[in-house]
Amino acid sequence: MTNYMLLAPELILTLVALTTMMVGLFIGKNKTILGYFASIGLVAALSLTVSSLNANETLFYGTLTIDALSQFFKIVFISVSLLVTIASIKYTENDQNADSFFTLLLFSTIGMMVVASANDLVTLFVGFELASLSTYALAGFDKKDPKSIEAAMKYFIIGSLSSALMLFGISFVYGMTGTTSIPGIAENAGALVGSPVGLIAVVMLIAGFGFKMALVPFHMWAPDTYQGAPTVVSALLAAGSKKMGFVAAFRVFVVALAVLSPTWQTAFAILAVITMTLGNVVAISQTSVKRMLAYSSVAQAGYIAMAFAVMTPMAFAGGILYTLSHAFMKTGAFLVVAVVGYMVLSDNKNAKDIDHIDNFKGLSKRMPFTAFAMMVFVFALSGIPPTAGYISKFVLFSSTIEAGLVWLAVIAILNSAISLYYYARVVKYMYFLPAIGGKVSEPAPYAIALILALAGVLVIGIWPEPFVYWAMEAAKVLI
């Protein structure tokens, strides 16, 4: 008998989102309680998802699947959303539209979770659109800031283009195989082999997913959007919605289009090299920390894309583990930028460019814990032990070497070395330059979110065994 209770996390978040939206209509100016309510809902959803890590079930005539891969990525999405929601309690404390913010945040999370479980291309597309439409609005949430409106417009236009390309690719696959079911496509994918239509479908799908994953040259929206969007939303986009593209690509390319792997493996290898290299090189010259983190996020996408080029169980496990590690590292780094922005505005309400690197001068003296957290996050992103970034890169890079792609691993290692330069520059500003202003206390919501993100980065790095095991179990779904 089908166990529909496996969808309890999605149902809980849907109920919480609808309740948040309705209750918000009757609450006065202070809507802070809605952030706490959303956080409780996310904690409940996370607990239920963790409890069903070993599930293996298909629902609704095979359109949804609950397995180790879907559950792993749902943990990633819910974790990021929880951190962002907690931090947003402070961000939205005086905002009349706080109810809309948390409702959109929850619906974007539900969309990501649908994508993680999608076993049909139509379901996959619907999940993408639910998550994307919500994040378009979130990116432009600060309507008084022209940069936020610009970020939303660019994100919407490029996102719409990527959806169109993805839909074109899906239509070609459906036309040749006669089904939108991912297992069904895998059975009939022979019709695509050696066909010009098959090649066009692969190109369209790579482009469509490439935009979602921010792979070069499909990354052009990411730096402007991440910089212009509210910082808490940037954290959601970089650490959450980008991973949605990866889990979808795992399902479509590795499971459905495995017979075409000689075609797309080479493409992903080239994209991985270009993406990690351009992301790291361009990040060096950035003076905006948000923009630097945006290009850093592009480079990180290049590392994860290596898994598609290597195509071994351990490489998939490394790529999957990297998505979890990156979720904590990148969310934490963006939240630090949000805290610094709060500090700058507390000094000067009319301050501009609050994410400029000069604002990090002497941060260790003004906000010791925030500075320490940022140091851990950036060192984790560069792969310094004992952090989540180190263990993730070790698994992924070593699997690349074992597969005989030594050249790809060498390029990735060199790129990690390059990234140390601009990460270390942030540490230099925080610890070795004089502070401007007195000591400031972090608001409680930001502090709690940073503590949780810091715990995630350090626990995965110091005690990696269970996380590597879960990642390997998730990778088995793909082989």
Contents of the next structure:
Amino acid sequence: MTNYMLLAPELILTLVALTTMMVGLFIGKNKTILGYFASIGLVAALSLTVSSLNANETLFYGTLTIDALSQFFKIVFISVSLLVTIASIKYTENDQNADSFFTLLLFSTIGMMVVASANDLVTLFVGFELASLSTYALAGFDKKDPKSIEAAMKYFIIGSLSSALMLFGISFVYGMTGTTSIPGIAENAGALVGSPVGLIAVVMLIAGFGFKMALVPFHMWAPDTYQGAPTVVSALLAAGSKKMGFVAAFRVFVVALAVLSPTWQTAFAILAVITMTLGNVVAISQTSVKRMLAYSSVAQAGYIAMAFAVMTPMAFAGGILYTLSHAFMKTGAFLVVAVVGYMVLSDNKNAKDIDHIDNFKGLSKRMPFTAFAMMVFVFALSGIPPTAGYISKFVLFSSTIEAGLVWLAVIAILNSAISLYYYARVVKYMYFLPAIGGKVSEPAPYAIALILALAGVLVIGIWPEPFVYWAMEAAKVLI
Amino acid sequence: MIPLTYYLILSSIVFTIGLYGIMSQRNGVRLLMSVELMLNSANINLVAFSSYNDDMSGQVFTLFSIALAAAEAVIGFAILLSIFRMRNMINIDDINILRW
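Would you mind generating the form predicted in complex with its partner chain now that we have the form predicted on its own?
To see the whole picture, the full complex is given below, headed by that same chain.
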């Protein structure tokens, strides 16, 4: 007997998404209420996921598994989606298509959740595509804006290329092991060791997931898409959709293809090093804050990818904890950019380059709370205590040193030092440069989303024990 | 019975054509066609392996992936259409506002 309670978060979100879509057709111009409805659905899904935190079961003939890892990532995805939904209530105000926006947002969340608990490559692929297809449409949501359309175009082409590569890799894995079930592949993966087909499969899968995770050299789409897409959607992409790549890679590489680890461990070590270095170095020269955050997000993916190279339980716990902290820090930072964009547009309706760093000048005078939140987020991203970023970097880097990969940890720490430069520059613009224009108060939805993200960053930073313990529980599923 | 290797050679040729198309073509519709080729080469693989392993799950996977490829094409054409409405062309080389 299938325990449907374990699947309740997904079922509730599906119902809410379909209802949002249908109701949106019949209510008139003001569709704000749908945003509140979607937020309530997400809160319900979040509490149901929290209530089944210690579950460990497989459902539907072993195609879905509910375990500590899946619940952890589901909470990451639902939290990001909740923050984005709350902020979007303001963003989609007076928008005719708000109903489609929230429906797509919910569907992409469901896709990510399915990937998190996938126990079969078919489920994994379908969930992956559900999330990707919804986010392609979301990236181009502002269809009057050439930048948004361009972002969607680039994201779509690279994204569909990555799913094709992934499917090709999966087809070889299936052919050699004779099954699509992830535990089944783990049993039969011996057939792939030492064979050229196994190598091709690993390369294709790394490329396929690497595009989603935006590891260098598969990152070209990420800065363009994050910059061009509506800022709330960039938050979802950077904090949610990227984590989906990581959880899929955890399931496929660490669980299913563990015997091939000598092949992919080195590959991930190299990718991690070039990803964090290129991300941080290129971020220094950016003038658009959104693009800077995009490159910083590329760099952060490099840190998380270190977990694959180290392959100890503690490193996985660090990587998993990093995804949670990164979700709050990055969503928060992108939402701050969205608030600043709102401020600039309310000054001047036809403003260009609303994400330019000049717009952050004197933000501490114009919007003290937003400026403070941004300061916390960027310091968390660079890893300064007492924030979530510091704790996750500490766990991850110390486990790297423990495992004997000192060179990798040194490169990562040097990179964190480089990153401090461009993060501190934002703080300088906000606090030490004179303001242009008067005080503006934040719209309530943005303020609530920022408070929640801020709470997440600070709670994990000040009281890390339960979160580290929880991440270690999740990592036990892997090793 | 045709040996499995022949199918794998066919699928790699189709895959390579698709990959080449993505690298070289600049027209949005041709890009979509190249992506479809790549997805279908994976489908050939799945069906061939499924038949030789005597296991149905590969063919079921193919049905899923055909449906998903169709959905992907729909989203792709929708994006291309909104580009076309804005600029009257779908040459992706000219879509370059966002860089560095």
